[in-house]
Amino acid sequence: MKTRIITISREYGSGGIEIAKKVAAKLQLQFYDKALVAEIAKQTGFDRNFIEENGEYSPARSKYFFNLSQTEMASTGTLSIYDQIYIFQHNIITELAEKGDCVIVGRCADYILKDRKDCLHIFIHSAIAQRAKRITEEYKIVCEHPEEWLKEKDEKRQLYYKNYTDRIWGVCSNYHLTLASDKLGIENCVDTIVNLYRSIG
């Protein structure tokens, strides 16, 4: 079956979104990142910034506190906000995959589309020192200890991903290809994905 869809999961600060945008542009595919957030916001009524933070991250580094927030809502017979957002994300990502050829960034898309035969799943990672450099110099994020800040982001994303997929975020067996953007560079990562997509298309 022809490959139609690329999902790109990434460590924060690895350049994954930049890579995804460039891949989509070179292959002339629809690109879904902010547009996906906007659609989720439209359907849920939640604030876009809230969805950006809570559609990929646990509210705490602790599994106990994340599970506690879920349990408290379940005891009232109501889905937690995180469950509600995930359900909408799941449905929208599934619809986008049916709609046409595209690149989808994050939001457990690799898991949601795991049973499709027309997907290429990619994970972008980088050394934490390089990620810290990128978020301070390129993203202009101001924090006293950027590497610690990134470790917290990673832990929260790992918890969120584990909760909804029962898989470990970033493990190579979840993806067709993992790329170290700090070693390969952004453009080499883009070219590798584009060439692979075309060769198995």
The other form holds:
2 protein chains.
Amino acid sequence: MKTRIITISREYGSGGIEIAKKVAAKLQLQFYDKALVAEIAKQTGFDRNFIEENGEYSPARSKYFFNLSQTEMASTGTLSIYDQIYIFQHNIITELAEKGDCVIVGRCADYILKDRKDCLHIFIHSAIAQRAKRITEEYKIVCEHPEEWLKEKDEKRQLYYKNYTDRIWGVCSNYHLTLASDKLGIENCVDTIVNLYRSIG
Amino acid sequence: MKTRIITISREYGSGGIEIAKKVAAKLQLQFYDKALVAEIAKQTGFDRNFIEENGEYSPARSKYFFNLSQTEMASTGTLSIYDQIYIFQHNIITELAEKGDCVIVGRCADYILKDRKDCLHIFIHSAIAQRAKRITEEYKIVCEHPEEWLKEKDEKRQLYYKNYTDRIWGVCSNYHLTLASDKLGIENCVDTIVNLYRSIG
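Having seen the form predicted alone, could you now give me the structure of the form predicted in complex with a further copy of the same chain?
Let us now look at the entire complex, which starts with that chain.
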């Protein structure tokens, strides 16, 4: 089956978004990162910044989350706002995947689309020192201890992923391809993904 | 720094050895798999089959293994045979890396050479159903429940890796590149590694 969708999960500061953008441009695929946040904000009525902050970092899911029926999933009123956001994300990502060829960044898209055969699931990571350099120099994030700040961010993403997928974040069996952007370089990561997307047909 | 060495770790039945062999042939690098086993057998005096079976699957390390001094590491007489084999493996892999450009399969080479900057560390994995098919059809392994047999093999490798490296096997941060051979295909895995080895210089 022809691969149509690329999901890119990434450690914060690894350059994953830059890689995803360049891949989408080279392959002329729809790119969903901020657009996805905007859509979730629109559908939920929450502020975009709130979605950005809590759509990958919410503290916990409801205990009974995995036991919800489809009907209960559709009627989100009784759930915590974090669970509600996850469900909206889930539904929007599922719909986007139906719409057309695309690159989707983060938000458990690898898990949400795990049963589709037309996806290439990718994870981008990098050593923490290089990530600290990138967030300071490129993202212009000002903080006293960038490595500590990143570790906290990693932990939150790990927890979020565990909460909503019951899988461990960054374990290679969840992905078809994982790349260390610090060792390989951004352009080589882009070329590798583009070549594989074209080769596996 | 120019990359000179490729280490390839792999799930049993993922085609990792076939990929490693093809990469070594294409890049004209020394290939160490059986040759490494033979060298360890020669140096330790143990049988090759024994090394093959226990060089990646030994049940436990001595409790004080990580606290050994270099001198104690050199005088292995007081250690269990599993620890002795690991130490010989460690020393032989370190020497091989000094000798020249090469591809080394398994045996914690990614960990043993982790501090060298001239290595590309790779992990090959595959869904268990495809691995079961491969070991039955290609390796001609006869067993009633190949998936169960593979799971046991995975667990032993995980334990061995944990014992001697204190790291978790198959976590992508241990590697620069991980590839799902079932999704991507053997030839695409080979080409990806060859291209990256050449590109990162």
